[in-house]
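The chain below stands alone and is given in structure tokens; this is the form predicted on its own.
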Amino acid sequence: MLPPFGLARPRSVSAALAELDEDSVPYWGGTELLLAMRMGLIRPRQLVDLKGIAELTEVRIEDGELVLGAGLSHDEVARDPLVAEHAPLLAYAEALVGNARVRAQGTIGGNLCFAEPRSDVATVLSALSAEVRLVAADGTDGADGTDGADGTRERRLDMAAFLLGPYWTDRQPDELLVDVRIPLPVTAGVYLKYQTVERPTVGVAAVARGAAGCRLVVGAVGELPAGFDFEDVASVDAEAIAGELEPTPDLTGSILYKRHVTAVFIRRALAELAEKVSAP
């Protein structure tokens, strides 16, 4: 049974910010949140339902970035024509998330805020050098950011700064993740994963950005996605990268096994990326 809680249904970001505090939790799909509440892991005084805020479902190009509203479901991201055109790697990965229920109900923002260590989305967004935009009411914990609209303050964080550990992010209780921003253009990208259960055991994302070089991110193996930057695909040493990782041993594999599988999937991802980059 769910514990008792209040429910707020704001219709704007500013109204939602007015509801947030230490005991008031924002949600959209609730795929992870409600499960945690049923297990007694968290007992918020109030849930703030964000589904009435239209701007959280927008997709647009702005200042050379692909902007994705935090309330977009995984299915919506996977099927959006702008995402397919400018970040097809993300569209591909979103279509692989969880199961049909999770893809229909879960959101890109909720996925990141929950910080599940084996998230497909976090791994791919890290490879795409994406940032999240967090907004807080002016004068609150978000005051170290910059001035935003409507008397708010905002911060932008890349994945490494936002994701602090398993189920732990740098979002403050009075901040709202409003969108995800991917710098453009992306030359080519690859995402490969190995899984025996619903979530991946190893996920490898590799992205080429022309003269900017190549970015490789390994997710699911350890507590956080691990990113590596190289001048080109040919300079990547799969074995060396696998040796630097700190895999979490569990029912899906030992440390040695996960390092071996990681090296295999890095080599496969890089071979596929090299093929895409060289294609006319």
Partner chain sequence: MSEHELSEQPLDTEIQTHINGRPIARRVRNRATLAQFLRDDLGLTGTKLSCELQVCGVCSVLVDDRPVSACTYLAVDVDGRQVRTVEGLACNGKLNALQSAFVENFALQCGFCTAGFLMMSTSLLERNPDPSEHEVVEYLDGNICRCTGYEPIVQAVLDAAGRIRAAGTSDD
Given for the second form:
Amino acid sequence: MLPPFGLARPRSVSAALAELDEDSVPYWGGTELLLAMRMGLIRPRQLVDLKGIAELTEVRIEDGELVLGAGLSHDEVARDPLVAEHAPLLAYAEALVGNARVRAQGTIGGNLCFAEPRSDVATVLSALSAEVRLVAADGTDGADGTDGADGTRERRLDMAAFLLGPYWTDRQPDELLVDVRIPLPVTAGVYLKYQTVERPTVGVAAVARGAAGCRLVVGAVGELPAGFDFEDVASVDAEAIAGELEPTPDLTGSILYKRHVTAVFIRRALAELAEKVSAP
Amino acid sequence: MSEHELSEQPLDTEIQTHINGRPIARRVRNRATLAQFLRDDLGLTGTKLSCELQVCGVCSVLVDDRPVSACTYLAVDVDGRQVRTVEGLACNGKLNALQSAFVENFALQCGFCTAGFLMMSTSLLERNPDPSEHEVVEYLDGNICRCTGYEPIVQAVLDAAGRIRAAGTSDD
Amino acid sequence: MTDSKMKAHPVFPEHSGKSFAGKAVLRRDLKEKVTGAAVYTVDVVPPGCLHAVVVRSDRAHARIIDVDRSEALAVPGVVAVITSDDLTGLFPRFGHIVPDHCILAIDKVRYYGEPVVLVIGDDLYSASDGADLVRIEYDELPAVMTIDEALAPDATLVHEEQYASTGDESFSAMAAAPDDSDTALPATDNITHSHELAWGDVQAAFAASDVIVETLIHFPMLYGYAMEPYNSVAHFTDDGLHVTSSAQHPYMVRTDLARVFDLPLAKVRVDVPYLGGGYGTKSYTKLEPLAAIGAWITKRPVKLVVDVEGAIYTTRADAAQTRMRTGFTSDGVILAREYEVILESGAYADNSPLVLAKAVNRAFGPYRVPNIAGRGKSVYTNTAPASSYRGFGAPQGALAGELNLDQAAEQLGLDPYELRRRNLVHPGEEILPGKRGIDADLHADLGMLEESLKRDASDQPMHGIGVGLAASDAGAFPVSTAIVRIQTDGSAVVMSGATEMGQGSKSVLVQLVAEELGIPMEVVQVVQSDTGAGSYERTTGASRTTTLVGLAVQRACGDARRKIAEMASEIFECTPDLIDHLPGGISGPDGLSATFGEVIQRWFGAEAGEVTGVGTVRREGVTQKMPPFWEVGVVGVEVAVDPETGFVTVEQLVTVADVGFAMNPKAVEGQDLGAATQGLGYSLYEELVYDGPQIVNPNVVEYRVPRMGDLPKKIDTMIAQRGDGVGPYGAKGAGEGALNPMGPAVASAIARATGKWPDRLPLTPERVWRLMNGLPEADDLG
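Output the structure of the form predicted together with its partner chain; the preceding block shows the form predicted on its own.
Let's see the whole complex now, leading with the same chain.
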């Protein structure tokens, strides 16, 4: 049973920002938030339903970036022609999130804000060097904030700065994640995950960099996606990387096992990437 | 925290929706899930509940043609939207192609998961009228059945897809 | 009853002549299930119904010091907040073998998740808000969470007293004290029940053995996950107590409720709409007493539905550790088996004593074992109570017995089929002395299995094949009744206490009546599972319905036909021997004939009346010998193991359903594949895990059941029909067989793929990886 709560249904970002505080939280698909509320982990006074804000579901190319509105569902991202053209790796990973209902209901922005440590999306977006854009009503000056339009302030964070821990991000209670920005062009990449239950045990994203290098991100296995950059794929020591990680033991694996399969999937991902890069 | 302790703002909302094509206007609690609204307020008990964590698929319904888990979807969110449930599948008492294929392929036993499978299969065939076996499995992997061992369900969906294509039209 | 003119199956004596039985007819219940019209208990909400929410213990073992209800009662809409203190005047416990199970915890809680308080509200919102505000103060007690802790000397007692039996004859050996004892005996240990099986001279046989193989194996704690969670709605009226419930055995539940409220059985009505899955997990009493005490206190209808977590803390299946030792001659003939099964049965007995007895009976397999010493214990612990689940006892027992044979096959240099053949009993041979001989041809079944598996076997590395056989003394205690009412238009109503839980009993009853009376299936109506308006049935379990209820229905049809014949002889003014049976009617002298409807109308002299046939089954005639039938399990799998991750893919799944006669072959196949799939579930994925006082995965996200993506690449479900059962047309039960020996089949397939023998299920990827790499079950993290 859900606890009782009030509901605001703003029609614009600025109207939404006026509603946000510690106890009045952004709400879209509810795939994570409603579960947390049902379990008694969160008891907000009010949900701020963002689904009436059209600009949060736009996909566009802007200043050399692929811009994805935070309210796009996983399924919408997976099937969007611009995403397919410019960031096929993200489209691929989004098509594997959860199940078909979660993909239809859950959003890319909600997924990131909830910071579920086993998120496929965060791992892939880290590998793509994506950033999130956060805006807040311009009441106070954020230390590293830049001025946004219309009496708002905004800041951009990459995944490492945004994701602080399991279920913990740098989003402040008055801030709204409005979009995700992926720098273009996106080079060849792969995403491989090892999943035996509802969520992945480990997810490995690898994106080609330069002539022989890659950016490797290992997600799901620890508290946060871990990124590594290599000049030469051939020099990657999968065991050494896995050994650096701190896996979270759970019913899908002990620390020992998770380290082991992490190494296995790093090797498999890099082999697949090499194949992709060398393919004509 | 109970409702009377949170009384400084309204805890319910007026909504207008269409359920299986029928217009419905109601005041619903914000905390009411779509499943509670369908089952308790409207008496549409064909939609069942089981895991209540969006993983079993029993409560799958379509909202504006998207499949959602009615256990974790607020009733207020169907405001202005079209909802389809298992009760809307048959036409004038005649089973549609998917329903017939489920019956004929013995794709259900206890039937508790069936509404969810039918709604997800409806969604699949609307997106992809000619799915491969692999595509059926991939799309329906998020629905649990404890009775059948799944194979008859896969066969039923493929069978229904064939019938719908042969009929040349979507049958709803 | 001695009318010599009446033949057993006068109309359709020949197998080949059947019109309905044996045909893959479309199931009667499926159409309303695909439209959403089918009513399940969870859909039943009487007018004026209140809603209940259970407040559960958050301690494994603790004395209840105080329950503060004031805040809960202050919530608008909360009608009552009930504890066991409010049950004065009632018998506050239930249990069909020993009534040890507190409706609401009395004085102390015995497991995390135990119901302590019942909050009742006008709606679920108020009841739920109220439940959040109940404060319970505890004084913690030491808890015994495992078999070892429970059996340790000076272990804390889960129950301080031993309870008198319920007086149910078939269970009388399973209680510590007789039912007429007034004083409870103090308990001295945590053993719920012990069971032994012995014949021959085991010591001498082991001394004479050339090869002795010993196996120690753990069977996991399971949750059956019937997708409709337990729920009940109760109401008191001047007619007594009426409970609608998700119960497999409404008549057994009725007995428990009558004891609680001291009501005559006739004043307790339990009815069961469609069940959203049963699999044994809805056997016996669950939430019915809770809903009923709510109704008793509030004088209003009360509905209680639990969620999956609540269901897991209501009933799970017994975990087991089993040690099995077998002595063989050098050419693989079994000389002796000695074994011990210990069940971890949780805080209340429920059906665990019977599960234990079955586990001991079913551990040694359908083999010639000249010397045996089997024993078992069911142990109380401070964990969720265990009870029946599909195959009860057989999966726990067969895991040890069959895996032990496969390990022996390796040592003896025999293939697993050959070792089994050298010991497998032939049709009619007894495996339990004095009991019914095996009513199946297991040699033939094994041949079918072997042929299918070998046809598609891969010789790639990391592939392995495993087979499993099992024999269950099935059918339970044979008490069944049925009523068949023929109407003036020749249509018929069949009444049975058997529950439709997905297995297709409704459809089978229709087929049987249509067959026996020679009328179309469309004119047969079924009334099921209502103690107030139907016919008695002891249980719907142990795969018994087609066989035992089938016999009762057949006899009820015969009784109705006999009465029609008597009426016709009156009408035709002839001796009864001149009346013969026709489909849907009778023939008389001089070429006369009449339909059932015509006979009834002419006899009553109006377009009114009906003929009621009654059929009963008890321990006599074909069902004198126990068990009523053997349910055998014949399964094989081929697996492929990922050498890097330990992930197991099922390449082949092959089952043989040896059912005697398949009333509806498609339905039998469906039951078999379903059972096999649940078998793969506990073999590869499913396990409830305790960490401290509570289960860490009491939900379907982390308790991982088989998914569509796990579908084996090849599925071959074969049916063997040799007419060798006691049921109608030679039928015997199905639905558990393919689950029972699946564990050892999968375990030995993985052993053959990896070269290492596992000691526990489920074989999750990590377990298989650890097995391959010689690593312990868990790491010592210092």
